[in-house]
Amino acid sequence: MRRLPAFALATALVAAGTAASRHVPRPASRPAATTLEVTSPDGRNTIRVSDEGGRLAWSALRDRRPVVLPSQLGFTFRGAPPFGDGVALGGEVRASHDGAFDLPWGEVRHVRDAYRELRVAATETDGLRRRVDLVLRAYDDGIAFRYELPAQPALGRFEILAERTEFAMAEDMKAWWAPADVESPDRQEMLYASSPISRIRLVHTPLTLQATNGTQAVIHEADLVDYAGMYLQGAKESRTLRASLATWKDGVAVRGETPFRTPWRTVQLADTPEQLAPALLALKLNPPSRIADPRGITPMKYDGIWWGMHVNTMTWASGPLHGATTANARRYIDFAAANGLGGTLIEGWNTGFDGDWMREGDRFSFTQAYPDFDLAGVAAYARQRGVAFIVHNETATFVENYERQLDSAFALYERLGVRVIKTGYVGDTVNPGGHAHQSQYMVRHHRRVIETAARHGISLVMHEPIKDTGERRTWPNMLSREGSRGQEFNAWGGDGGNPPEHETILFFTRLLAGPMDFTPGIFNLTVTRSGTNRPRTLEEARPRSTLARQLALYVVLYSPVQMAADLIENYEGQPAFQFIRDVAVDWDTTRVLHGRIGDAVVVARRAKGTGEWFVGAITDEERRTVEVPLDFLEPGTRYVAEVYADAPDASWQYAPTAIEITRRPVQRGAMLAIRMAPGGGQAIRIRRVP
């Protein structure tokens, strides 16, 4: 922490006992340039803010070595001068916190929440003399800052055209990124690439970076409420990234009125890839739960007819292949009940899917079922079998149509006992109103859906969503979301399949934002699509995965709701399905045992309340053996490991279903050799010997 003059130190000590919103002015004789900093409780991460030359800037260090060089801050307003130049730092308030909170569900049960905070006012020295407060926090796992705009005569209602926030990285770090400038900046379902920062154009967050000394940095945001989602804009031959905000139809990024605050801009920091997960920084930056009693929010595994639509054995639309029939729903509910799955998802039950529904989404009804689907009867049958009936609401981004029906539809679902909804916002560009998919308009819409669902006791799984920024802490009914390239791409043929390295990158990128509904569990790994879309070759339309890898994904890719995604007939007579029956979805503890971004991941998780451990390991296209110590097991306790491993001749191309299932005793201190085939993996259940 920077040494303060005696007067400033005295004021800081007084301010420490005041409310965080109170600002104490510095003496009039302060130096023309001011630099303030705050350091994490462990002393390793530091964030600074300065007004040198009247330019508002921030920077970050780890172990006193620069990670982010002095970087611009501020806003560009419509109809008003920009903010960020000709400013001086004024009052400052320091605070610290060391507490903890428990999650109702998650990768871990217990989260330590310890930080040091600096709040400082930045005020224009002439002109309008507007003021913006900066709040900076330093945690042991990263740094964060946000802008707060107090109410003031010169800044009431406003429109932000751009945020001037920059990230001037200290070196041209290696980056793993998903492009946001292909077809539309809203499209989230692109493959990841890696390159130096200087080759980045427009990308999504989280953006994962790796320095030559091994330091890991992940740029993201937290507590996204009533604001525009942030992309990162690069420039040729530059290490500097600039915040780029999604916009309303007219090009405005954010509309607001003071007092107002932005989301947190976050940089997670770690020494190794293994230390990046579980990523808890965004959760710590969100408010506590608004749901008084979250015990009714239940993590679960589920089945459903979704895969049938993608391999063309069923349709969303009515007709001879309509998937959402009463008989078919009962069949899937029976399978879920017989195999210990908690829910069944039925898509295409409601009218509106006939015709070109992606362009005519305003025809969707969210209460009217097709004639061959008995909505009330299926809901009652699911309750009778002890299975959650999961309702699907596809909007095709016609959100006005959805909002008109939201209250009546959710009230109906509540009466029917529906407790989980999967929503969808299919659309590659912008919604029909012309607003970007991650715009403030859409952020407001998604928050309305979350809060309405909470009032009706309903949890959500969102596809084509707003990015996850940790709001599941505040609204734990926001269970999971897609927001990246999922399993369905493996069914479509052509060049659309996911390469074997894909999930080894997802773990260190998209999954650092929060849970992902990837939909693992495909057992028919040589699937061909029916109908006119049959691929030219078998290899074009199959998961680049072995069977053991499909099982491992239940552990590696975290979600509190995990789908047994294949057609249920493909699970019949399959001994490997036992792992899906057994694997947990809610965890006390998560340990990353091995991690190389784009190469391999090994994760161990302890099931909440049982003491059982599950290990998932996946590799890219290379055959690998990874040795990991079982030092997470309790000493003096006997365990048995149930191992689902690639057979010696297994490979995703030539023998994807070759699997060996074995049992062996294990104990703390033993080394476990995990052998994986090309595109393969291994799934392990470790339980105490009675």
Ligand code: NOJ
Given for the second form:
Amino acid sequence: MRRLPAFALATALVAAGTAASRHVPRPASRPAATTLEVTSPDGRNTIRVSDEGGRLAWSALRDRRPVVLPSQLGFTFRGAPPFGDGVALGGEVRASHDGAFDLPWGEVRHVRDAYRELRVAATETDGLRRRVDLVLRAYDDGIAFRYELPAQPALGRFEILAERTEFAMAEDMKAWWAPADVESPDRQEMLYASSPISRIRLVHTPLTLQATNGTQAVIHEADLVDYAGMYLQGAKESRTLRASLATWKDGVAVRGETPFRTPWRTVQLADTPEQLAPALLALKLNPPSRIADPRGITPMKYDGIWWGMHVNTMTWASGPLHGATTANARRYIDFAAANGLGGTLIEGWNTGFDGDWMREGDRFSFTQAYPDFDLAGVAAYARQRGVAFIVHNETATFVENYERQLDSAFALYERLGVRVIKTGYVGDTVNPGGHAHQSQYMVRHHRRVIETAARHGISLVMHEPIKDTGERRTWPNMLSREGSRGQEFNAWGGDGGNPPEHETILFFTRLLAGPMDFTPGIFNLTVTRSGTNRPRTLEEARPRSTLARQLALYVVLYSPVQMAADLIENYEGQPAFQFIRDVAVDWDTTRVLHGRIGDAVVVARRAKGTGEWFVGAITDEERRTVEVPLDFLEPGTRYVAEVYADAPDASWQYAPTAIEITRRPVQRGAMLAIRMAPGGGQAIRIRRVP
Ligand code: NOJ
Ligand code: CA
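Target state, the form predicted together with the named molecule; input state, the form predicted on its own:
First the chain shown before, then all remaining chains and molecules of the complex.
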């Protein structure tokens, strides 16, 4: 097979659509309090900034009704006075932009990028007279702001201990949150909960909020390049959330030197849950692609021995059950080739997994294979069969060990024709050298890995990652990541695995940040941890899912790489596997047909290239029928729907594999009644009748 060249890296920024910026300088400094605002092109979303009483504050409105009340801004520095009080606004500059850009891969092809911008300087009226600029933007799908710290004598090198940014929400909205203060502060693998804002402690972003009038607000961040990740800190009986930054080991959040700019703080706004996805605000707030020719970056489905390790029929470590043998790799590559899957992931091929690897991760080699794994031979075999061999790199958070080997390992992979790597960061600050996952240290590390990979023509799937803030716009080789509870918890989660409502929440929370490598497609739904199929109790970990729902997840949970996660023998002779063969991983467009957070989701996506539609529907633990109109199909065209539905007696508890596969003609205007079992779902392929 032809070896793909390393991506050509663009030296200059690629021109972004049809940009038209207008800079209109306005008179500087005003005597009394200054309040300035900017409103989105559609006139609905407004962001304001004011220096009332010398205090810097921002607020947000939708349809002129407050969503965020005046909320403080500023920083607490180490060794310097805080910034945010005793300031005056001045020197406003306005700009607007009406453009668009295309994504090389994604849940949509085309992104409209239109906003209005206000830039204003906040300068201390006394003392050090430091200046911080605020850039505020209003889009039709939300608002954003960032701080820019210009170079100046009184603000050169700095250490930020805390960001004073607050989000004083106008009402005690219902929040859907993942805790950030349980077990390890930066662990992103806790279940979601919901409560009023006033019951929140420390949570991850994206944080999804719902007002009584239906307004949806999602707090997140964008363009996190050299800063600390932001959590949100609640206070008892308060509707105000405060930015809380992950820190270095010494308690400093951010080290930097002016000129410097922070990530964007974003609030995505919508009228209904359905309008929240696809969430494209963060992409618009990241710089254009640095990869001039992204053709070597290919969305794909992949298989792998991965589940074997999680259900204990195989091991990462050497020994009689070692999974990553040359023979196993060839079997999985053959299966991928025979079934049109683009790749095969092999975990446990490299030395370092023997012993307590989670605590001794500095023993990992990223170039040396176990003796029963022929690295070059497997890579060559995969190339010959036209399958991407996905190399696994588990760091166990021993980042320095990984960075030491990064250049030589990636150079080796490039020579072997490897185009995709799955990285992993199991572990936490307990490990020597371990840093908080969302810390500036790790933000810098991940950028280094992404850029090194790009130089070698390699794309990445990251587990235990830094959160997604839209990097894929700039670095489309950053394909997907985990960053929440995936399928693996259904093998060993101490609490029985993910509850059936889990993915109906993920869609409206974690997935609003970007793609997730959830790894759907478990067919043997009664497997136990010992790998046998004795009937298990309902309390034991297992996928709390029907088979039809496992298929629906390929459409619902967007990712440009989707694993067929089960062991390949469990796909043999299974008619339902046809859906995994058929389903696309790259889309022209996406439409959410029905969405109730924590209850149910129905999504339709049109596949790039073929024009086929795929519909994925999932419910929580409730049996449910959702009716959706097929108004997205083209008029006057005949289609056939291939429907993978829960059988009438199906349920995740007692009959998870009861599935009905049927075919019927459909056309635009027809209503689809999607019937789902408890813990169930439905997957549909709709193609034109030739
Ligand atoms: C956790 C990852 O999420 C999982 O996919 C992987 O198999 C293990 N770590 C081992 O690296
Ligand atoms: Ca994980």
